[in-house]
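In the block that follows, a single chain appears as structure tokens, in the form predicted alone.
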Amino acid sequence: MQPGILVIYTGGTIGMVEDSETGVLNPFDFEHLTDQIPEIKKFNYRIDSISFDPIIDSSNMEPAVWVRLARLLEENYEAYEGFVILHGSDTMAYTASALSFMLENLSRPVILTGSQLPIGMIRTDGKENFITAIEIAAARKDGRAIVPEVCIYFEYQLYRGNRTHKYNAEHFEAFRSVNYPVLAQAGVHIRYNEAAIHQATDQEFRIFTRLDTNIAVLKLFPGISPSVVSAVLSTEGVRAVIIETYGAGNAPTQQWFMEALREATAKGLIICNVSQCRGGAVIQGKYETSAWLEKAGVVSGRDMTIEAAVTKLMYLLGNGYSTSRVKKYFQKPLRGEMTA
């Protein structure tokens, strides 16, 4: 039986072709996908596609689209062995992180990919990204998917989606996963790092579509003013704030700053500590400049990416958990997004 792969095109550079007369980039018709990528005819797979109409620029990605994607996956889950989502690269790590939390007990690959150059251009990186993403989505061993999780495939590397960030806007190697090893390396062969890949369970697949966006991100910098900190912490309706701290989770020890955080947590605001560094982890208490955060009720994001922290909070708050449960689960790995 041929593996069935569903391709979902949300938008982004990969699905563009250049008009020969005007030079303008336009999305191509996915009904004629094999005209642009004739190589996929060589796959012994059944490949179907769904294209968003209108397509969505990566910069306009929002939680409502994540909900739409989750529902599409749920509706088509039993009909296909794997899924490939074509997506703009700018917010791909956010979408991959969000879907990792929204899709529970996943036993099929959900591979996000895209490109830095349109697929209709001669030097495009889109063809290789797309072709290999399809092959990974279809890959099975002993009747089970090899990579049953939400991933990003880009430039010969397969990453866990909620461990990934975009770090380069010009190179084809646009993504990195600093705190977690790659799940697969594509060369002459695709070599899977099976020890790093999540193992599927036999529990029933289900989706969560309630996301609460009442969160804020406060990035620290030398000279940040009390008025800026106060404005973020006291924003009406905000339920949680992620503070991007220095190094291993360090923050200023000025009296006004410490008091502002203590007062906010005492009023029930959830404050989470995520490092500005892409590599390494928050270790509250390692230095004097972070020990007080623990006492003030700030919770550690450990080695989570900011993308994972943002979407995880949306997911936890959306589930209606109490403040104490949100704090508890934020500090626990739910989908492999942090190191245990």
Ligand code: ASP
Second form
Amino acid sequence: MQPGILVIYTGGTIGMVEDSETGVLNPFDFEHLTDQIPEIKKFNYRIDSISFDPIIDSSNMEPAVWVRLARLLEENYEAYEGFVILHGSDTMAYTASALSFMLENLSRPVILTGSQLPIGMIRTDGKENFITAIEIAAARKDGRAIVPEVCIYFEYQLYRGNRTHKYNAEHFEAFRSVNYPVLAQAGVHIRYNEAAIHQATDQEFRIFTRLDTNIAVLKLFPGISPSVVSAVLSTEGVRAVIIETYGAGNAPTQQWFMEALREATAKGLIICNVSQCRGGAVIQGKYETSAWLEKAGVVSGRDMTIEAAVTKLMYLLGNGYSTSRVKKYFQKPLRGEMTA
Ligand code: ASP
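Return one more block: the form predicted together with aspartic acid, after the form predicted alone shown previously.
Okay, now the whole complex, with that chain kicking things off.
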């Protein structure tokens, strides 16, 4: 059987076409997908598409939309061998990370892609991204999907979704996965890095939709004031705070700061340590400036991206786990989002 691929268009630059008279960008008409990209007729697959209406700029992305996407994937899971999600690049790494946790026992490719230039522009990067994403979503070996995980495909590279971040607002190569190797490189051939790709299980696919957004992120900077720190730590309803620390997970050793964190953890707030550095990992205890965090009950995010840490906490809290279980699972790789 030839694979069937479902394309879900959520919005973003990729789906825009420029009005030749006014220069205004208008959303792409998905009813006429093949008119816009005639190349896809050459694929030997069934390619169906669903478009959000209205489409959304990804800066307006919300967990409710992730739930909608997860439901669409669940409803269509048996009918298609692979999925391509067209998405604005700005928050694509958050969506890919969130879906990686929400799609449990995934055995089919879910490939997110987008572009820096609209698909209707001559120099667009969107066509290559879109066409290759479809090819990757359909790629099979010995009857099984080659990449049964949530990925981002952008500018010739396939990344594990929950390891990526958008690092450039202008270059076609907009994403990076600093702490994990690329899953495939597209050149004349698409070369898959099979050793780095997750192996699917035979367990039944199911989705998780009860994300809990009662979290906060506090980015440290020299000069941060006690009132800002205390306002974040005591925000009503917040159950977990990610502190974006320096380097290998270091934070100030000023008395007021240490006390604020100790008091918060003692009251049951979950405090997680994720570095402002994109490469490398938090190692609590490497320096004096991080050893105290470990003792204060702060949990290490190790080499997780901030996008993965945020969405993983929403997933863990949403599961209704106790504080100690959230802390335990936060430090364990669940979907390859951190190095074991
Ligand atoms: N603002 C757009 C979005 O993220 C940018 C893009 O598509 O790359 O929706």
